[in-house]
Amino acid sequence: MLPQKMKISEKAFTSLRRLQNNTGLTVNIGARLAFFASIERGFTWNGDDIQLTQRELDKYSWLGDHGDIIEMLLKQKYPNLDNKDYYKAWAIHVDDGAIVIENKSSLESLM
């Protein structure tokens, strides 16, 4: 469902770099936390487009061992999207969640 190579937005990258500076978590780990934070707070993508220009990594680097769970959550939340839009939905959720977690100052504050 999600492509093998994925990028995130400039805004998410900047937020996740700030998180990395505060906590030491790398951008790809921060992206996983951002995705789940966005899902948990109930954010829903309304179909807006997003510019994905930063940090191309393979799917496993972005999602880790949670790839199946992330794809299942996307499929459950957006049952009628095509594969290209699932990628955008993932990126929008990372974008949304990155803003929520960017100012966390420690690993404990992320829990």
The other form holds:
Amino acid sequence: MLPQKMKISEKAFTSLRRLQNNTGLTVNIGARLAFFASIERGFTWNGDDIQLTQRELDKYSWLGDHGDIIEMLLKQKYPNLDNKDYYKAWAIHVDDGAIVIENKSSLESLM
Amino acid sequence: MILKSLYLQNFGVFQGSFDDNHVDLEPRVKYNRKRPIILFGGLNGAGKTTTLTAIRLALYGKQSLGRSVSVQIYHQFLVDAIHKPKGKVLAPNTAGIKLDFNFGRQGEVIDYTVERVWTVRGKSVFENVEIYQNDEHLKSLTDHQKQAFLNELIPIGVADLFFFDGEKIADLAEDNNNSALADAINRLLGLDIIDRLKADLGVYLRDRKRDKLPSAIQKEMEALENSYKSLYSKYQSQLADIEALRIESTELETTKERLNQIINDLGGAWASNRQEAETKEKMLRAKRNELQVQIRNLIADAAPLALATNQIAALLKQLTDEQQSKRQLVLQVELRKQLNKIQSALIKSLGKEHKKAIETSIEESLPAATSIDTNIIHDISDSEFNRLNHLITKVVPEQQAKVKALSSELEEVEEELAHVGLNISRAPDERRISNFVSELGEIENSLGQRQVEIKQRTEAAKATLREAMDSLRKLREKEKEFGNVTNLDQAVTLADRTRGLLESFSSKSRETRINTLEQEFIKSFAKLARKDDLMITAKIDPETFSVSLIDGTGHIIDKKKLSAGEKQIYAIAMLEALGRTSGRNLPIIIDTPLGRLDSHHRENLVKNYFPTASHQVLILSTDTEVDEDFYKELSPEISHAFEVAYDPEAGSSVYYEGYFWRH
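The form predicted on its own done, now the form predicted in complex with the partner chain:
Below is the whole assembly, all chains and molecules, this chain first.
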């Protein structure tokens, strides 16, 4: 469903670099936290386009061991999208969640 | 003895030369009568106590500060006593006191002048004492001899009882000051002279008796005596050395205190455990890193799923529903297959005419087949479902709890780290205090050495004393052995008898004198005490001179339970009684005599004590102590009065003749 290589937006990347400075969590792990935070808070993609320019990694690096759950959550929220749009939806959610978590100043305040 | 004049030069609050600060202390004759009281009035801090201090300092020098005061402390006192002028760039470095007095000796009145001047140059203090006898400069005396000469005129122990601070004199009533009182009683009653006479006669007797002895034994005894004398003087000098060491070690203690203070001010208390703190900080940092790695590992795994608990729960529900519907679907297909088989078998055996009925009844018995309303979205396998179910319901909550526990542990570590870091930042750099610390170490070392030395020397002195006593005992044995066999001439016989006589005279005289003292005390006390105290009597032990007060019912009063004012009254009564019993004619100076007393005691003191205390009474008081009423009461006895006034503009005090309301 999600492509094998993925990128995220400039804005999300900046936010996640800030999180990395504060907590030592790398950008790909930050992206997972951002995704879960965003999906939980009820944010919904309204179809806007997004420029994906930063840090090409393969799907496994971005999603980790439990990537299937991320895909299922996306499919559950958006049951009728094209495959390439699921990529956009994922990136939009990372974009949205990154802002929520970028100001967490330490590891112990994250969860 | 009469104090005639006091001159001060840049002493304490008094600025200027001897001519600027001069008071005439000699009692004046008015209406053909010599009046004893000279009154000094002044507000607090004006310079009354300075006047008393000046007189004592003039007469006793270093000893006026106390018994064993080091030269260093005395010099510091002299430096501090130099007037510090207000707003002048150049402070004086010289101060001085001059005291004129006369003294009756063997029917002759001799005038004395003591002049004590000291100068500070750099850190050194140079003190010069000059004595004039009938205007004749006593030149040939050394400083030490000059002081000894003054001490012989008025012994310091006695002076404490005549020149005193009314507030402090109450200490005399304390039991622990018994030795001071005993000393004073002995001296004032002249009992010390008898003891000395007895000792002198003993020496005379020994010498005379020895002359009569065979020369061999004489020599032996001389050797014993010499050994005793040299041992005893060795013992004395050992004692003096020990005293010097004691003073040194007190000074070292002071320096040690000061250094400790400096080190504390520099944060030394923190420095001492800086290393410990640094070790702890290292350990905490390691622990923090470990905790962070653990948390990061969990966050890289399944823990973040907990961030979307609701969404994932919804997902799980969807997956469960899908599984159920799929299972139902499978079940229905299977059921349909079986029913179809049964149907065809029934039709076959019952005949085609029943086909319709069979089909209908089988259809009716089927459960509502379309209970599956779940949308199949994900369509995952059973094993996949089981894996996800386990992950979501077991693994995620476990990891979440672990992260929480690790996080709070990390928080504690961070807090501790901040605390330790603060301590470390407070701790000064070792180098900043290392000089002081090493100096402190040296001082502690030498203090320890001094203490060991004092202990050793005390032992040595004791040993010397034992040896001396041994020689003395041998000498006495020889005297006894040969004393009786020789013929004694008349002088020796008489001296011997006199010695015996003195012995009994001393104890008899002591008894009578103490008896008189008791009587005098009761008289004085009755004059000074309030009416309700009148039943009190005193009992003085002739051996120890300890004084017991006895109330009307014969019970001994605990002196510790007396109030400060009562102690003062008790002490003044005792002083007056001592003065009268001794028959010494010394002036009396009292500083702040009435401070602690109630109105009854004050009145008694003013009416009954001051006018008759001595032929010269200097009273230093504030305007509230001797107020207008008391002044009037005393005025027939007042020779003249001074007011000591402080001028805040000039920053110094001046003596005016007159009193607060009389100029």
